[in-house]
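The chain below stands alone, shown as structure tokens; this is the form predicted on its own.
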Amino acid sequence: MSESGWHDFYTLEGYIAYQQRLHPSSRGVFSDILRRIGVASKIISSKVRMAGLINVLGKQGVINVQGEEQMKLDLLANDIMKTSLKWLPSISGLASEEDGEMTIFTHTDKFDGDHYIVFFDPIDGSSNIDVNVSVGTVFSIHRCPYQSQTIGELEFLKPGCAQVAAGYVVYGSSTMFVYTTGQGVHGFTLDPEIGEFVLSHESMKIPDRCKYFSANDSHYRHWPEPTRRFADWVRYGEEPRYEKTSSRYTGSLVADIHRNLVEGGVFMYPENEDTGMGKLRLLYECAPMAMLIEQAGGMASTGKERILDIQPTHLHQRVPFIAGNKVEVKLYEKMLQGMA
């Protein structure tokens, strides 16, 4: 930012503040959730910037609820999250990926204003952690109707379309808070010197441009024929539109997703033709991508259908995943379906 430019300072709290009185209703405690997310992720940076040198490197040992082995980082990241968040009255539930079970709160002080629900991935792409690699936080915010006698499971399985704030922080050269409430995309950059979120992209829009496509390759053989038949029209087609097309994956679902948000472009983790299954999970890396993706003027499907509309079955439920520029997720879809 420019010293000129310092009279359209926005801090991320500020901003939140600003869109608060935008509408005179509210009571301030849906910002004060995406406030305390900005100083957990704010906290989670730090420790990502210094992993090498606080022992968070490597694997814990611990196998989680996916099957997958957890990083150090992966639950140091979760008990920020969740120690950020657990003790504001509004909190009904939260639930992590690197959770079994989601954690639901009966708070002892009597709050009679909106209550929610906070899913999230503390670290995804954490594997990259120890090559350097960028890595990032997922979440996603649902309104949650509180009667502390019977909120259960029901009350987390909610479609993405009920969402009522999603977004991501990826932790690269620098660090982006990227949110949406419904009401357009806005990132804010950390500055390392004040030790604030600055308002950097308002408004952002994915550029109608197949820059990137961003697969993950070594899995090409076993998608299905339509699914391998659209990575080779967008990679090696003759259409203008693909001509400069770049292959880009980092195996980090927030770093490839920024990208392609900046740059244009479309991300796909499709079906596994053996198992019928994706690997990506839907309430917390897809649903609130998803949101992102569409309110900044994109797509987000599973090829057969919109990821919003997805009515979910169980926590760690997976499904195949596409999104980025509208263009590109219509046509697979047409290729899915046999009809291009």
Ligand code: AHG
Given for the second form:
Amino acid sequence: MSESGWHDFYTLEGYIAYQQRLHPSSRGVFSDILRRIGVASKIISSKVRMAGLINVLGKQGVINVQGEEQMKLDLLANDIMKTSLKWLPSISGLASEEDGEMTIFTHTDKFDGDHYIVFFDPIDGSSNIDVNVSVGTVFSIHRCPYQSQTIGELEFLKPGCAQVAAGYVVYGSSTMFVYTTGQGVHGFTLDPEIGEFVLSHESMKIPDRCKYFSANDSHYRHWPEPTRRFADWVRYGEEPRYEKTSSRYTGSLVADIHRNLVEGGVFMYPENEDTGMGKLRLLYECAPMAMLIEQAGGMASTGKERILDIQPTHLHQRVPFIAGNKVEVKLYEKMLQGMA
Ligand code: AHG
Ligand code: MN
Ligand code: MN
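What would the structure be for the form predicted in complex with the ligand, rather than the form predicted on its own?
And the full complex, kicking off with our chain again.
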């Protein structure tokens, strides 16, 4: 710090460049993608901040491939993400929650570097848009082994452990960009005065305490019996570890995971016993969150299987999801498997 009290800081761009210098063989192609997502998320952030003024509240009147009604902001953010990424010659394909099919690019300019596929949930927590509660964006990046022209759905269906990067942006009381490339989890806060993401949370680690339990309690009666038992165990504090545990759930995965990552806790969207399914999507919600949570020292599971080990079978596949402190996720797995 200088005499005036001023100190230097890392912007997202600067930090990406710094991490890239640690890998002398890197050609910066992958960093370009992260930077573009950073720019897209600043644009989305500005739209979210003005949502009530620019006619983007409410429904679009279109049902997406998941059978869910699209909000105007879902579609706007989807366009912002796609237009920000599509011209990068290193990107072979994109897949979004809002598009039924993946997009495969056939770039005409010659490019012989590594190729990538990007998955994203442009606005996570859409049901919160109209009531001014935090929403987010989630992204996941995979290396693509082949040139664009030759890829198909198979290249999109890779397990989460093959991700080269994952992250989210939370449009909360401040906007934060949180990402990992497998070397820790780093968080940047948007300084709206200078329009830059500034490093505010380096090497984030989930504290080893269960401060928060997060689940949609209205589904309690549809959960399998061991899931109900786990929820009761954590919420009603039968052990000293859970004496001070509070329930917190916003309905935006990004906000719920971010809060628990900072404060400690467990989030779950378990299987519905009637349908045998979870709600959250593997490729652009659960897998990126699982990579972040593991990098922060936690665990993510279906209750039976590590999220990052699941071999996807289709683009919009849904899985049961529990993520947070290792202690709680392990306990849940044991209860579900009848071992506790
Ligand atoms: P999205 O808005 O991208 O469709 O995601 C909504 C997800 C997730 O953000 C959240 O955890 C969950 O759905 C909330 O679902 P419930 O309203 O059923 O609790
Ligand atoms: Mn979502
Ligand atoms: Mn969404």
